[in-house]
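Only one chain is shown below, in structure tokens, and it's the form predicted alone.
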Amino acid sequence: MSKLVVVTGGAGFIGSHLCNRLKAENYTVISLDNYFTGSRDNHISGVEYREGHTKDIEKHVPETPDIIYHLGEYSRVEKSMEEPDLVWDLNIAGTFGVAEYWRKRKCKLVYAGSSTKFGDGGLSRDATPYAWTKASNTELVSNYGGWYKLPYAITYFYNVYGPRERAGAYGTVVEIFRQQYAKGGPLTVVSPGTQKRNFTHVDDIVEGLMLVGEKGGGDDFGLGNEREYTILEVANMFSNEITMLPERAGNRLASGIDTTKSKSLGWSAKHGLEEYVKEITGK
């Protein structure tokens, strides 16, 4: 029989790509998504989709999976400053529900942590409700693993881009730039523009998640392309017409990346941002 995998956030950007890969490798896949940012347009044939909050995972997914990929959380940095109650509900209440489900099922959990934990020399982990809840959840997962002798692995994503990215209030920068470029208007860059990021293609993230799910254990599986770009450099890949926006609270200036443990599993980033943008612009 094929292994049963539960993907929280399976209708989202990264989750849908993971579901697609899992189905291609003949896993039985259940997605649990509340469709806050997920979309039914992202549904993958053969995946079973259930709508609901992760704090109610016990009710929505009574089965016992072999592995849980927990990707279904609130995931915007600066925007989280405006709605801490929502962040708490999705990231604290929701993830506690997943942790309790995991404790009772005694399967493996792969948790998608946030690289904001390491930004600005570690200072950014407390800079926003999003960063703090995500960092706290890595400790929750690690402690549950130790307290209850449960198998787990914690990954950290670095600015993921690729097909099915979102724009808008909960969007990611590469897709925002892509849509602004397509409309022929100026690209909007949050000041100072010198903030640095590691941009990682979603296919590389999924490859890492599969490897970590199969043979990773413990914390610190960084999944990110080690090539760094400033936001202005990325904008200039699309266009020289740029409008600067005011600075935003919680906007970290630097990432902190360590892919040592992921590389020990045989993982490496294969895709580059410049090639992706060239395919869009034809430049």
Ligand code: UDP
Given for the second form:
Amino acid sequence: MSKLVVVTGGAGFIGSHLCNRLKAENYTVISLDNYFTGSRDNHISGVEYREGHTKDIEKHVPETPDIIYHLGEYSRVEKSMEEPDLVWDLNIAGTFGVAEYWRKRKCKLVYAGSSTKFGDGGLSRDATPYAWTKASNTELVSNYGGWYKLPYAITYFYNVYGPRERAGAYGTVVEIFRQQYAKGGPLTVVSPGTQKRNFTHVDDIVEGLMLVGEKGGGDDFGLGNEREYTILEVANMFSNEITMLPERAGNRLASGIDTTKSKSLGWSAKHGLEEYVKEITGK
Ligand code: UDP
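The form predicted in complex with ligand UDP, contrasted with the form predicted alone above:
First the chain shown before, then all remaining chains and molecules of the complex.
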């Protein structure tokens, strides 16, 4: 019998890559997605897709999995300032539903935490509804693990890019730049442009999730490429035609990365952003 894995957010950018890899390794995979940003275009053959809110996970997934990968949360930083009610519903009510499901099923939980917890020397953890809910959920998960003696591992993603990344209102910068470049237009850089990020290829993230799922325990599995770039540097990899946009509340200036625990499992980032952009521009 193959192991049963539930992936919340399985129809999303990162979740779909994880589902693909799990299927390739012969796991039975159920995705639970609310299709807020997830898409049916991301569906992977052989995965069973269920539509619904994570707060209702017990109703949608009555099975008992071996592992839950909880990736299905509201995931934009600056945008979260405009809609705290939605962030609360998806990340607080939703994740509490997943925690309760986990407590009753007694399986392993792998939580997709956010590296915003460590940005700007720790200040960015409280700077937006997104960062704060994600950071408090890491406490919820580690406390549930301790209170109820449940196996878990908490990962922290750093600016993930790659195929199936989104642009638009809920998009991320590399794909936004890729599409602006493809249209021949200027690239929109949010001021000051000197803010730094650790861009990490989605294949490296999935490799880390697999290792942590198999043999990781506890908090602090940072999954990020150590190489930092400013947003202006990233824009310039595509083009020199740039339009500066005004500053945005909640926009951290620096990340803050620690991958020690992931490396102890044999993980390291194998892909670089420059090679990805070069494949796009042919330069
Ligand atoms: N950003 C930008 N231009 C855009 C979209 C985003 O300069 O059109 C900036 C954004 O302000 C942030 C960085 O790029 O400083 C990374 O943003 P993203 O939303 O990709 O990820 P975040 O670091 O916020 O999780």
